[in-house]
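As structure tokens, one chain now follows by itself in the form predicted alone.
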Amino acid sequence: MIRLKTLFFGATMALLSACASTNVDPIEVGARPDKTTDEAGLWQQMDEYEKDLRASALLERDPALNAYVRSVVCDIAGEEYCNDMRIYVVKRPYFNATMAPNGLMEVWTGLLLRAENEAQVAFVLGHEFTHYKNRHSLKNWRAQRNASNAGLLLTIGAAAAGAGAASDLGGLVALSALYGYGRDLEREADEEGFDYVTAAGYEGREAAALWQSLMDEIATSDSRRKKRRVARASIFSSHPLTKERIATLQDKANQMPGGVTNEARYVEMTGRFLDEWLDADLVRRDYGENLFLVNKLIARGDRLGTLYFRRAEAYRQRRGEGDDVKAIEDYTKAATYEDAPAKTWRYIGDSYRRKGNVDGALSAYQTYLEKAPNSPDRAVVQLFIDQNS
């Protein structure tokens, strides 16, 4: 027992000396960490990641969209900090944006698809900018390392005391402390990010509206696990409880004057990507969430040909009871709008063909080939036309 206690005392001294402070100042404009620090190591890892990202096929390289997203970031962060950041739009169908300690920001297309206006996107980007400016990555890294050291201390201490079961408890306590600290950082990013966004003139109420819309979407998910994860509190959740988050943001907004949403500009800049982004979202095969998104966009009243086509695609691929009827109804609706994708007429033709309506199929297929003369299935469609004309 004495030997174990001696081991515990020695380990305590070694581990405590390895603990690093999580009390760090905000990053200064143009700053880079000293090469001998742990922060420099984090930057180096992200520098390497960024090199790979620049060459990735996942990057959305449309110049106008990238310039637009960057302009929103710069409005929030200010030109000086903006010069230290590189913003990349990434083709991922999930609601997310990330901010690395070296100034790398990723904005995922799933976020741009779900936001209803510029103010909502600005809130997320302001949240991420706060992570960067306040050096949250460094704080979190050091907190994880310190918590790991603390967990090891508790395990050694339990062994010295002869209480094996207490070592498991020690690990749990360390983990809960770590993730509780993460919730604090998320609250800080929410609140300070909100201040940056409203200072830039955006409508503060859109922050809570965005989070509420995301909750409503998850409630329609085909995944029971996802719905349970959001509905329950957990010490292992890195974000604040959703209801608390909405209430806090709403309270802050109620104390602020109104601002702009720039919805018309947002719709103009993102509208032409809706077909691509909704198609990518459908690959997730969560039809409940996909239909929620499409219906929300239909209610906006813009690009209805594209959106009725996308809803028809969700029904066609889901293949639930009555979905075949719903799909053809929406393909037919889509065909009345100029922005309907060419494949609308391909699927209308397929429907007529299954029903034995050869004339209807011929008309739809001919329209399809006129709109998509280089389609990969042209030979198959043309063969049907030739055989039945």
Partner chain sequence: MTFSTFCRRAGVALLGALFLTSCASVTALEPGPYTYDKAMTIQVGETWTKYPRVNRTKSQGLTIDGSALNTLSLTAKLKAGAPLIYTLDREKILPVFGSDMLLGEVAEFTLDSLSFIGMQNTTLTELTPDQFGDVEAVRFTFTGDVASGLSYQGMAKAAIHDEQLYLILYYAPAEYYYGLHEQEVQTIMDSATIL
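Please give the corresponding structure for the form predicted together with its partner chain, as opposed to the form predicted alone shown earlier.
Left out here are the partners and the other molecules; the chain alone remains.
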């Protein structure tokens, strides 16, 4: 009984002493935190990060693409908040966007590759804007610090009472508080982000469609570990369950009038980057996901020379059974379109060469050098032509 009282006392003291306010108001336009606050520390760290980012090779510096992405953000956030935000398109082949407390937003090219239209990108950016406006970084920082302090003190309190099992409980409480808080913030960002996007006139159904497409893509992944991680999402996951997110967003969308997707404008602004982005994605060597993306884009019916070339590349590099045949079929199909890259003929030549079809290889290589006379591999291709003509 004495032990139980001691444990209760220790736990109560721990929880009381660990509490620091996580109730913070949304950030005001033009605001910058007082230098003496913990929030200023977070800003300072991100200011340093941003300084490095500006010089980074990771930045996509195309002016038209950057202006376009910024215009989407400003449509959602409004001009006043937009003036406080710096938006950077970052060359990373993963689905992501981030928003820091100081107004730094990163939009990864992997997101732009996967989104089917402007409404889908707008939803993710609206989600990130909510993190910023509602100062989620500060809330999360304080929640983590509180959880860590509470866990530590509860462990000490429990140890003083000689309660080993309760001591373990201290760590568990701290952990689930930390991650549970993240789930709430993510849910809030989903819901408020959705409101910003639909208020700007975008089609709400695209939010759920984006998450569903992402789930479908992961289901095709070559990484069993990745698929298991998504399937295992639990109370310790930092995001709400994806199925729950989809259902919530679908419910909200069903209560809204329809809006615009701006698909044509999105395709126009991002289409010329598809070859580069799909190439970068293929470096991940997740052929299942890469093929899922290419097939989705082929179904759109635009830039088919580039896309059949890209699908052939995935088959060529995968080297699975029958992939050599699929690759040559797609290279050949790509070659019938105006936008097929010159390298299409180089790889047709390579494929024939590997199969011992010297005439086929010679013809393709000659076309390649006509289309790309200054290609860096010219000497090697020319040597084959000279030796076999």
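Positions refer to the first chain, counted from 1. Take the two forms, find the largest set of C-alpha atoms that superpose within 1.5 Å, and that set is the rigid core. All values reported here derive from a predicted model rather than from experimental measurement.
For Phe384, the Cα shift between these two forms is 2.4 Å when the rigid core is held fixed in the overlay.
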